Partner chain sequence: MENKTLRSLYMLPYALWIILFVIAPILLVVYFSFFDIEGNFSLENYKNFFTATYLQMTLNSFWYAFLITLFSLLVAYPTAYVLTRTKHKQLWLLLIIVPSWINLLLKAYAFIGIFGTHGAANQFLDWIGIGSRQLLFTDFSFVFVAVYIFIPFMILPIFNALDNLNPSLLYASKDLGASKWTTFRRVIFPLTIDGVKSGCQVVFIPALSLFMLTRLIAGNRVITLGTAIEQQFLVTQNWGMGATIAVFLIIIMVGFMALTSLRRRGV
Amino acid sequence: MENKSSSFANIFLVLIFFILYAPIFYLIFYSFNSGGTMSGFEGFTFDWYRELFQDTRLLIIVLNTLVIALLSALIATIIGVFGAISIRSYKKRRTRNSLLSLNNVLIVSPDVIIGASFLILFTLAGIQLGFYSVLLSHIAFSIPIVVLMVLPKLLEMSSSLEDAARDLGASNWNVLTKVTLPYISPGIFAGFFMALTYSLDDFAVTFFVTGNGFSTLSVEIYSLARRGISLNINALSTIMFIVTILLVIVYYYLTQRSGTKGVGLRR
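Stick to the form predicted on its own and return the structure of that chain only.
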C-alpha cells in the first residue's frame, strides 16, 4: 500500500514539474529557431542571440539591471545583517517573534500592493522616478529576505562564543567582525544571492517605480512582448533563466555548506 502511495506521489510530482517547466523549455527551444516564429521549428540558429547582443539599447538595460541588482543586494545585505542582529538582541521571545512577523509580512505581501505603495511614497516625497526610485524599492523588498536568511544562523550560534571573546578582552567591534560575522557568513552569502535573484527577476514593483527612460530587463521583456512575438524575447528570457538558475545553485550550495558546518560544530 505504501509503495502504491509513493509511486502515485512521484508521478504527481513529475506531472507538476512538467507543467511548470514545459513552457520555459518550449520558449528556450524556439529561441534557436531560424524560422522566426513559434509555430514550426525550421532550423537551428544563434541569429537571435547575435541580434540581441548587437542591440546597444538592450545592453544598456542589461547593465542597468545588473547595477541595480548588485547595489540593492549589497546594501540590503548590510542593513539586513544588522537588522537580524537587532532582532536577536531582544531577550523576550514575544518581542522577537513580533518583529519577525512584521518582517515576514513584507515578504508575503502582493508585489502589486508594494509597488503601488512605493509609487505613492515617491510621488508624495517628490522623488523622481528612475534609477534611484528603483534602487530604493529593490533595497526595501530585499531587506526582509536577508533577515530571514541570516537570523536562523544567529539563533543557532551560542552566546557563549561572544561572551568568551569579551572575557578575553575583545571589544564589541572585534566580537562582531571576528566572531559573529564569520559564523553567520553562509547565511549572509545566501541572503545576498537571494536578494540578487529577487532583484533580477522582479517585475511588478519595478513596473510601478520606473520612469524617465530608465528600464530593467523584466520591464523591457514585458514591453517587447506587448508589441508581438519576437524570438529576441525568447533569447533574452533564456539568458535570464540561465542566470537565475546559476544563482539558485550557488544559493543551495551555500545552504548545504552552512548545514554541514552546523553539524560539525554540534559534534
Given for the second form:
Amino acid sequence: MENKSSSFANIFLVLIFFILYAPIFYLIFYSFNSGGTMSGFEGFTFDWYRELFQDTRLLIIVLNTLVIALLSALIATIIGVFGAISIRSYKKRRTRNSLLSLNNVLIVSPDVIIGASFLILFTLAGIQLGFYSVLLSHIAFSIPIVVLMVLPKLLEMSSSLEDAARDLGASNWNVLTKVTLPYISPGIFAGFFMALTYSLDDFAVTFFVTGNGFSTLSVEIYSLARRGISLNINALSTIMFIVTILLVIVYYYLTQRSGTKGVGLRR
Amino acid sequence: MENKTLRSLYMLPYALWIILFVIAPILLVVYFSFFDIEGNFSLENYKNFFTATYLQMTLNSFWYAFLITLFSLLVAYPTAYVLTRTKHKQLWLLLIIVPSWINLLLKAYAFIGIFGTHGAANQFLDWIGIGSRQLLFTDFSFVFVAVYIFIPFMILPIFNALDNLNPSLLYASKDLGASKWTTFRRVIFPLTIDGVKSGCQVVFIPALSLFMLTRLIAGNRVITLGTAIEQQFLVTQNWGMGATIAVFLIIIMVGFMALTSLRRRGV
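Having displayed the form predicted on its own, please output the structure of the form predicted in complex with its partner chain.
Next comes the full complex, this chain leading.
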C-alpha cells in the first residue's frame, strides 16, 4: 500500500518536472534546427548562434543588461546594507515594523504599478528615459530585497560582539568593517546575487522606463517575440539558460555556506 | 550621542530611497488620477472607471487571476507535499525553483512555439487522435502559461509550511484512528494554511497585472488590469486614466493582503 502510493507520487513528481523543464528544452532543441521554425526539426546547425554573435546591436543590448545589473546590484547592496543596519538600530518595535512595511511596498506591488509610477516620477523630475532611468529603477526595486536578505543576519548577531569591539577601543569604522560586515557577509552576498537576478530578469518595470534607443534583453526579447518566431531567440535563450544554471550553482554554494553557519548558530 | 549621528548617516541614503521611490511614486499615481487627458483637474477618470467597460474588465481580470491562483494551488500543493517526502528534498526544491529563474519572456516565447499551429502541443493532439486546433491566442493558453510561470512561487511557501509541520502530529492523528484523508483535512491542511495564503498572495496580485502574457500568448483577447494600465500609459498616453486604474489595483492589492493576513491572526 505504502509502496503503491509512493510510486504514484513519483510519477506525479516526474510529470511536474517534465512540464516545468519541457518548454526550456524545447527552446534549446530548436535552436539547432536548420529549418527556421519551432516545429519540424530539419537538420542540425550552429547558424543561429553564428548569427547571434554577429549581431552587434544585440551584443550591445547584452552588454547594457549586464552593466545595468551589476551596477544596480552593487549600489542597491550598499544602500540596502546601510538601511538594514539603521533599521536594526531602532529599538522600538513599532518604528522597526513601519520601516519594514515601507521597505516591502515595492516587493508586493505589481510590476506594472512600479513601472507606471516610476515613469511619472522620471518624467516630472526631468530625467531622460534611457540608461539612467533604467539604472535608477533597478536600484530602487533591488534595495528592499537586499534589506530582507541582510536584516535576519544582523538580528541574529549578538550586539555584545560590537560592544566588545568598542570596549577594546575600536572606532565605529573599525566595528563596521572588522566585525559587523564580515559577520553579515553571507547575507550581503545573497542580497547582491538576488538583486543581480532581479535586474537581469526584469521586464515590466524596464519596459515602462526605457526610452527609444535603449533596451535590455527582456525588452528586446519581448519586441522580437511579438514579431513571431526567430531561432536567434532560441540560441540566445540556450546561452542564457546555461548562464542561469551557472548562477544557480554559485548561489547554491553561497547559501549552503551561509546556511550551515546560520544553523550552527541558531542551535 | 555619537551613535545617533552615525545612525542618521547610515539612514540617509535609505531614507532618501523610501521618500523618492516608495512614497513619492504612490502619491504621484494618486495625484495623476485626478487629471483628464487634457491635463485638467477632474473626477472624470473615476466616473469612467465605473462604466460598464471598465467594470467588466476588472471582473474579467479577477476571474482570470482567480483561475490562475486556483490551478496553481491545485498543482502546487500535491507537488510540495510529495517534495517534502523525498530524500534530498532541498535539492529537488532547488530544481523546482530553477525554471523560475529563467527569464519570463523566454518561457512565454517557448509557448508561442509549443502552442503554435504546427507546434508540439498540436502534434501531440494529432497523435492521440483529437486533431490539431487553435491553441495560441485563446483563454486556455493564457491561463496555462500563467499557471506554468507561477507554480514555483506557489510551491515555495507551501513547501516551507509543510516542512515545518511537526511529524508527531501526524502520528498522533494516525494513532487516534484518523484516515489519511481526515488527517489531511483536519491536521495537515489547517496547519499549512499560512503557506497556502502567502502562496495565493504571490500569485493572485501579479496575475491581476500580467500584461506581457496577454499580448504574447492571449493575442490581446484577454485584457487584465495590468494590460489596461500599460495601454493607457504607453499607447493611448492617457496617464490620468492609467493612474486611476493603478489606484484601483493598489486598493485591491491592499484589500487582498489585509484579507489574507487578518485571517492568519485568527487561526
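We call the rigid core the largest set of C-alpha positions that still match within 1.5 Å between the two forms. Everything numeric here is computed off the predicted structure, so don't read it as measured data. Numbering follows the first chain given and starts at 1.
When the core is overlaid, the C-alpha of Leu15 ends up 4.1 Å from its other position between these two forms.
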